[in-house]
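First comes one chain, alone, set out as structure tokens in the form predicted on its own.
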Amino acid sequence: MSGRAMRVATARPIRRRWGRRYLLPLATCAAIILATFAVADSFHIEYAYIASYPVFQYVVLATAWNILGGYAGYVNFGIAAFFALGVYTSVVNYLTLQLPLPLMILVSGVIAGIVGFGMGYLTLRLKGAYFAIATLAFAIVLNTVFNNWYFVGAARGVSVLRPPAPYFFGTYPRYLFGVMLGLAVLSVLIARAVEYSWIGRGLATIRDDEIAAECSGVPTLRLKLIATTLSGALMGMAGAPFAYYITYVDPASAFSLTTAVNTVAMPVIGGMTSWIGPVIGALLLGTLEQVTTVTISSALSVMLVGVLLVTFVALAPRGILGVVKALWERRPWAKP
């Protein structure tokens, strides 16, 4: 065979696996965008954006958290923090600059990134419930921080006054549904990368045995490191429109325990070793809290949360992935 044959032979499986890899997935994703419009305006109620938008910031959280604790093994109870890094940038931005929104998520998720850079090389050499605490430890200062600091309201909170809406979007609770309906596209496609490229192999090692993976050549600290940081950035990207969703950002809103406790518990119910199990958990228990919150009451929708969180953790660790892949297993059609 010629050389040139040769390029051509092995130069159509690959076009075939990067089309299956990237353009059927973003193909994908835009199919579920314009059919989510779509669905959200057959309502023709604006509650119907503004009920949709928690369930695609859980999403983004959800996935978030999913690479460091999912795809690591490595708990991460900073959550909070990071969200926060993002809402606070927005309310610094609107006091003082006032930068479009895309370009503060986008710095949002630089700063947050860098901190959770700065945190994974002072906390990942702890392993286990030590690392969980010092990652709460640092959540903890954070709160301290933004308590006291009078430029952004400290305790008492500081109200956020929504700009005009792009005109394609008509009005801002629909811009914000767009806005966050996109950043759970993205870190989802972001996930699936990480998950089926030499990171997520070398993540999956250290999650099953990081000495053997560190005897094996893995690098344990840089591969760590990097999930640390990409977690951190789409935590502070999923936080930066909040202060424009919630128009009265305080401590309590930002650190809220209700938000760091459904993005552990929406992977670890959905299931933590694939991508797809943070957005089924995502989906599912967002939109049970968002119709619960409607129609019985917001304390419910928690104590729903927390019942799950047990159940699952107690019969079903692997999630609901681990369920449906435990049932395909033993199907009988397939037995010989």
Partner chain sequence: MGVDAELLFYALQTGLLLGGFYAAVSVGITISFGMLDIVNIAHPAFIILGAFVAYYLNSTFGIDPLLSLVIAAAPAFLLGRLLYKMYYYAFERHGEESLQGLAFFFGILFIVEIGLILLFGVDYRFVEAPYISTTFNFWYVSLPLRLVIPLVVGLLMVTAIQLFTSRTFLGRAILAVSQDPGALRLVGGNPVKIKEIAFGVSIASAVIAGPLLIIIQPVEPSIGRDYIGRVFAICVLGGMSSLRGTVVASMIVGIAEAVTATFGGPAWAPAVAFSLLILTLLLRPEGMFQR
Contents of the next structure:
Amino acid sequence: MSGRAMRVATARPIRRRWGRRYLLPLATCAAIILATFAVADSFHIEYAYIASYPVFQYVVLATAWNILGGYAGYVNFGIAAFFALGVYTSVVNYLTLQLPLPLMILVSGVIAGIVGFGMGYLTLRLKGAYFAIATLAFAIVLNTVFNNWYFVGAARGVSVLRPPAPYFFGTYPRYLFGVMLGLAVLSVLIARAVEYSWIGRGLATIRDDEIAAECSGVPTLRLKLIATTLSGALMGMAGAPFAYYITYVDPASAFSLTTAVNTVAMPVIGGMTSWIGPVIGALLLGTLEQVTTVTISSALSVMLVGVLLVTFVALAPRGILGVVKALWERRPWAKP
Amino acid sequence: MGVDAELLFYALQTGLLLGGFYAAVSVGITISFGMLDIVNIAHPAFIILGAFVAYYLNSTFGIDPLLSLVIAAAPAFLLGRLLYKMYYYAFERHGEESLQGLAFFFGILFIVEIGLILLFGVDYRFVEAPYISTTFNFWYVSLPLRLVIPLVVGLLMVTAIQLFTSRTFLGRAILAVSQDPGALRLVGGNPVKIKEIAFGVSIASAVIAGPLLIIIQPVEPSIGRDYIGRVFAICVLGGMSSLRGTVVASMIVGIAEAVTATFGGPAWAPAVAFSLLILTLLLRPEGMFQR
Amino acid sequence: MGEAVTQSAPVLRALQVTKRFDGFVALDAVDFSLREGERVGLIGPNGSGKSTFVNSLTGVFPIDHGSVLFNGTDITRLTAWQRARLGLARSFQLPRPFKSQSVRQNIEIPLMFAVGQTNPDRIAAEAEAILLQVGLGAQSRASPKSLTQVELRKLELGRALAAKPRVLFADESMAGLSDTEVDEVLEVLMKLNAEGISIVLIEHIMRTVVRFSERIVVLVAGKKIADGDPREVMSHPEVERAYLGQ
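Can you return the structure of this protein in the form predicted together with the partner chain rather than the form predicted on its own?
What follows is the whole complex; the chain from before opens it.
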């Protein structure tokens, strides 16, 4: 290969001034974290943390899923597999070394990332539909493996006792809440950075037209692998604290279809082309689900998610983001 | 025969019997995914729906599951046509079926499953019929009717669909659509209408397979997921749109599962089809049989 | 094809390129060579393998037999994006713009990925320059969805051009365009050729191809049946038969 071909993927466009690029988002994130803590603390009940934990978990999952699904248009139904890898990394750690949770989140991320890379390497050459089916297949194979792995309780499950919470956080639910909030902010920052980088530009061309992208010099397989690895790693990280959240882990809860449907529904409902879409979707849908679970029933609340998913995908495929954009473009006070 | 050989023999026997049922389950996916290029991952949900129709009719009116199979066919066909209409107007018309269509059917899968949970709960349900506990034995062969009947009905179904696609005008039109939608329009056929009918047949076949399933084993709403792997594995393994391939692939999957269940434990069986699917996709994405 | 290679070393060569689909032979041992700065027309009836030929040489799919040489280097096993980076660009017969990006962003993609530029301001400026060159300066911020057919053709050319190619496969379809629009597209192609880019024009309308090309290659049923001076090729009996018999 000539030197020109070897100069691989160094294209990096649109570098904004670094203050706007880094300082502003970081300051915003710090403000969001502090404000969220203040709000949750103001309820003075433990339940505030327990109820909002899943919402932030879904921010992570939806954001992670969207890096591949939304940006590149490759539907991954194997969410539960990556999430469960994180959950069970935690469980194995609990049964053996009992290392601290933040470290386990990191390890989960690495494991799920490696698995994501491997799965991507094997399946990303397939057309989109086959890829989706293969990911679903992968989740079920992994589910079967955990159903048969007696060390982690097999199908019966295993209970996980919470260690004492680190000093600053007081109670363990408040600690988990803080950890998940941090993860949510981190994953949104990563998704945003990817979107505005050359990776995001390349992924968008894959979504639009993969062959035209290849012929324009976009290394599609490589970009998809980056996205799958990153996406899988973040999902795994979201799973690690879950073991301590539910305190009883079995394959049914770790591989729950509800998790998968929520994770697909949230970006679809929020809007898939930008990082903010999954955040909107996860916050709205996650909150709605918590409220309906408490006021009506949990079965009905998941039913609602399914119905919303089908409705949005059929009637407003660009999600809330698309609807708002369309309304904004048609605003009556706009200059002609 | 030694113990192992005997076990293997029984596993093969069960596998072949199961395979016939799997053909009934998968023939619809061969139509929708293989011929129409519609990735209906909700297909298994309609199998479970059919099983619960049989359960409901059996437990409240005492109707035989084989009769409920006949009763359910027509409404299921209409349901399928309706579903395709929705799919067509929302996605296919805009050429945006791939990503959004997948999410759509994923949602449908979930709605059907949760709907069944809301109506029937999460317990295993079964039907009562005189033939379910009958088994014919001769030599080493044992033929439980609860497996033989699904096998027979399944093979009948595939044969009927095979005859339909090869002998009737409508059937040939479906094959034509699967190869080249434009060509059909030239001779005056309406591909959308034809795909709608074909999808109706596909959903009807899934719902028909439901009563067969509940004859074989007790059913609860979430077991449909195990069939996602099976039907797609069989479809891909069988060469996408080949009905003969579907039958052979069904037998292969049935045998592979029965052998795994016998020697590795039944808990491993769900992974068999998916592993086969992944292997097929990686090694021979075009499947083993061409049309 | 003797006369084609005498003047200077070929920038692109295809040797015995063969491609089958499910047993159907779409390309049958096709030899082809292209000199630096040459304008070649590739013609043939519908389904003769023209697009398959372009896809094979640009790496959209692997070929079953034969080899492709670019500047003397074997590129048969390279992927499409690697070939694009080497300087092998193409337009698509049916325009395939990146729908979610603006016209200018479409042009920026090859600049970023095929050429490997990193400075966003320079990328933007260069994309604007290319848009002016192909006559889309006014549509820079528009969505490809709002473009007319001829504008989409120009966008295709602009995007191919942005890859800074040495060889351009212009898989054109000017059937729906008016005479002036055809002239516009040809003018862009001539300008690119004047800058040293070798161009292979694939087009149905014979007049257009004859006007543009220094040499014409004819494919029929996956086989090359003629290759040479436009007038000679057009009077070739087999070519006449292939076209009149249509």
